[in-house]
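Single chain ahead, written as structure tokens, the form predicted on its own.
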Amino acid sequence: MSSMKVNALARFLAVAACTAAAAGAAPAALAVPSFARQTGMACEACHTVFPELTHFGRVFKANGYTLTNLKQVRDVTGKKEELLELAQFPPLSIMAQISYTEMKTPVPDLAAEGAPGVAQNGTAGFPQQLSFFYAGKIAPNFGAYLQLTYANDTGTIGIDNSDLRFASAAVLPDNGTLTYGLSVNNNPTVQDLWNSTPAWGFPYAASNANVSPLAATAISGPYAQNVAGLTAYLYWNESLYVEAGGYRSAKQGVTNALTGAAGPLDGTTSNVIQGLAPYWRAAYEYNWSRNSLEVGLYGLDVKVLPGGTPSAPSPLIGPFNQFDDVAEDLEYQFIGDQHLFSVLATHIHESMTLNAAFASGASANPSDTLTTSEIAATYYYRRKIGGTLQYFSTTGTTDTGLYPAPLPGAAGVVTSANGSPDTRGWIAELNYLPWLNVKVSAQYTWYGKFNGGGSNYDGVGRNASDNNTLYLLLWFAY
């Protein structure tokens, strides 16, 4: 395998240079208005601000969807027995980000051969991202949250964030409640009820045209909309939840070279998942007065078959790569008449089992770890003006094959020059929402660390400061 070759699948090794693909790069907002005018209710009853679920907002989630305020067209059998309830209106929503985005140091303009030329440093998005939305009922105890998005650096439409549930509720003898459902969906903890897992975790909202660091552990998001998963979940007195279930792969854009049609994949499919990647969830919730506490762990069991090109597959059976991810998690929030405040936290340890890899010469370790440690602290006033401070820390095994040096005469900025992952820094967001539905955000990305040095981290020049960002955005959904 040529050393172009190797250090084109360690990146992706490294779980992805970017923490998730075209329209899932930036996580997508789960607070859209078809909610609102299916239940009646306010933005304010699901949501401290726009995506951040309350109490509410996670029960009515965990029952699928379905609760609605809206007149139904109805048929039932003559024994009473439901067979269709159709909102007169169907729950549609759109979603638009524009933005712009600058960071401190522009990266090299690789058109500039052998001339010392940057690229245009500042890059609008109008938009970043445009999205619609089918979210609410569909039938009795099955509602749906699904999103379709125009995002500008890859110029396509494409399937996003989804989560179809099925849900019902039982009184318990002592006059407790269980919930119980399935959710089959197409990114691990995109159907999860807190805002300290991945999918929903701050930023809420990220620029696409910054520099990324190129670690990420696999349940970060770079399998986010290449899965289908099928879970399922108890919610015992909208307290204690715990939800199991898996995953498999199920690539967008792919298609078998010999049939034409969608699969079935085959060694020239890259990082196809072996069988099924088993995912699991436990939380608890304490909620007092205008408070709430919940603590969890989560998990995620990836095995990846690397796959490669039809000019050289890799046939779909043989070594694998392992990422094993067990994490732990937080969230306190305090919710009063105007002054709102929370803290969402999460760590979470990754082992690598690396046998495909290290065969091939594409990591220089037969195994690895990977760990990042995530916390953020939000305070708004009258839902109005706010903001969020969060700390962010990568730490992981060093390997010159995941995480390489430029190639001789290379640009470098995504490269490491010692083989490291670690990457830490801050994050400060200010928001403005003159309505509810609509957030202006100015956003600072600071990087203390940044793929393993804080000077010339990449073996060509480029500080780790060099990389800080400034986003400014403006948000709606209607």
Given for the second form:
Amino acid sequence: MSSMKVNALARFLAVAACTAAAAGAAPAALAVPSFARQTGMACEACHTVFPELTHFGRVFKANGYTLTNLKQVRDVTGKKEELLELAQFPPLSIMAQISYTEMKTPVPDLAAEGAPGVAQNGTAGFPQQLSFFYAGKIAPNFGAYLQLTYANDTGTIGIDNSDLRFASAAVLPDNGTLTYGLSVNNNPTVQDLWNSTPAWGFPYAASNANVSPLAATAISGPYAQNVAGLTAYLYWNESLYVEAGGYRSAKQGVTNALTGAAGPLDGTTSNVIQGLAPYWRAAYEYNWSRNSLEVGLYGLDVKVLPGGTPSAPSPLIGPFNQFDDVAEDLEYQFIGDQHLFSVLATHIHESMTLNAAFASGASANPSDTLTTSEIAATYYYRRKIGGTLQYFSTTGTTDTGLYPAPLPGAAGVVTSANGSPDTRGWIAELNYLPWLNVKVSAQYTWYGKFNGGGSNYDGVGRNASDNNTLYLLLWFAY
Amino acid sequence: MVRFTLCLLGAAALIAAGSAARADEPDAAARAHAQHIAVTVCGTCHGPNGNSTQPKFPRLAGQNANYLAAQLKAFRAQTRGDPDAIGYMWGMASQLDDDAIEALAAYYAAQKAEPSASGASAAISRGREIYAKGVAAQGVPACSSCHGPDAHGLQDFPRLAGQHAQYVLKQLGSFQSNMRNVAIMHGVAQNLNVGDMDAVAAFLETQP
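Switching conditions: you have the form predicted on its own, so give me the form predicted together with its partner chain.
Next comes the full complex, and the chain you just saw is listed first.
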């Protein structure tokens, strides 16, 4: 990687979201047969087609993944208080993604800098991702979705999306229900019940061997697996959902420079959340006949200290950058025996106050905005064959610091000629499921605009459409 | 005519067996537990009071307790084999003991069935006729002879009034194919054509 590219990325890292983070936040998959083993119910009870949840799946999640129809090893007190409920077999699952990615135009080969060489096009991922899960009940009101993932880009095994829940449900005098619970999780919206929020939104699987746009909102993944959040929620009559809580940095793979221990975090660590980042969510779901419609709001307000690296430390004091995200979402589902149709949409507006970045020159403006919109329509026939079409758009303030132009002689690709984050395009995906836990997909992403431009977007002659990507995937879980 | 007589004889035998097998009334604790399960677990699909709004899942409010208990036991024993029984109910019923089954059955039997669909059409009129008189030319007996003139059923014979048409239609299909293996209903359904099934289902959905 050229030093110029490193500098550009480093500057962007200092503000918050970066291409690497966005790539790392590519949706890790939710498809867990251990839930089916635990409940004795087929995938279709909780999913239209994995990982999209049905109403029953949402209620199962809100109840802490604890519904079980397995024989239990139990212990009780003389007052019939439950002390222990262990399934005779632990709820373990495995999941694999085998993929092939081909971009319309290869990217430059940095080993041949100054020469016309290009990197090899066509990347096989075997596996792109291999995950192990504990997903199910732990105790009568306590359940877990814990995912460990090997990924081919890091070549290591690390913690993936995880969500521990305490939950219970009360019967109201009118036979209504009030479900209440707590979630401890490591990715804002991973605990959410609908697929219209980022963590479990479309695309459910994406290439990690392509080019990602520079801009991403704080709530859409840059902090995934590097935060710990505690949220509390109420779910009334399986319709009205409210949740509030906060997130704090919980870095993976960093140590305190003085003690060598896992903490406290110091100035050798970058992008550290100051205090607690508040998270909030409100949604209402209406179900009628074969249909359900959800509309909601959610948000996250993150104050980030830029910090530094072991080689270039910077104390965790002084000005910070703030990313205040407010979003709306909508999910519609029609679930018939033959035909299934759903629409997922979300619109995220981010207000950035860049005191630290502006002071250091990493941003050109003291404040910026960023807005992302996504709408996806999915159809399946008998849960066997189907597809999704999604439109996505990012717009925002032009900022030559956050979205920098290439330095003279640099390779471009992950730069912006005009300092604009604007990106838009379409994703079309076709899926075939020979069995409910095996999916074969072909996905194509078209870019009309990328990092601010259609043609020569990077300042080195690359067009947005050069980043169009074909992604073939075999995805299964057991 | 022979088939019709056999059907009635079978029905009488079922009623007698069902009456003899009926368990004691659930005690207060069992009733409270059943209500909690019914509202917080079963209710997600069947509605908290058993008046499901999703046609995939049958309405259970006001259903006859004997019939409900027999079905839950059939799910538990994995002997009821229609697709949704396998996909959903085999698991859900697998750990229910007889007391819980009786209490759940009593809970739903005690719930008030809310009105389902309403309306009038040629299909509904045709369905009413089939329900009351059968289709003599095809050897299909009158549904009312077992399920009662008001379609409220009796003991082992299920209440059909107000049931989702889609659900009734799927069950008739499962009886016809023997995926749901019930000799009496296979005999009834095997000569019903799809149009007649549609008509009967549409009629039943409108019944109070």
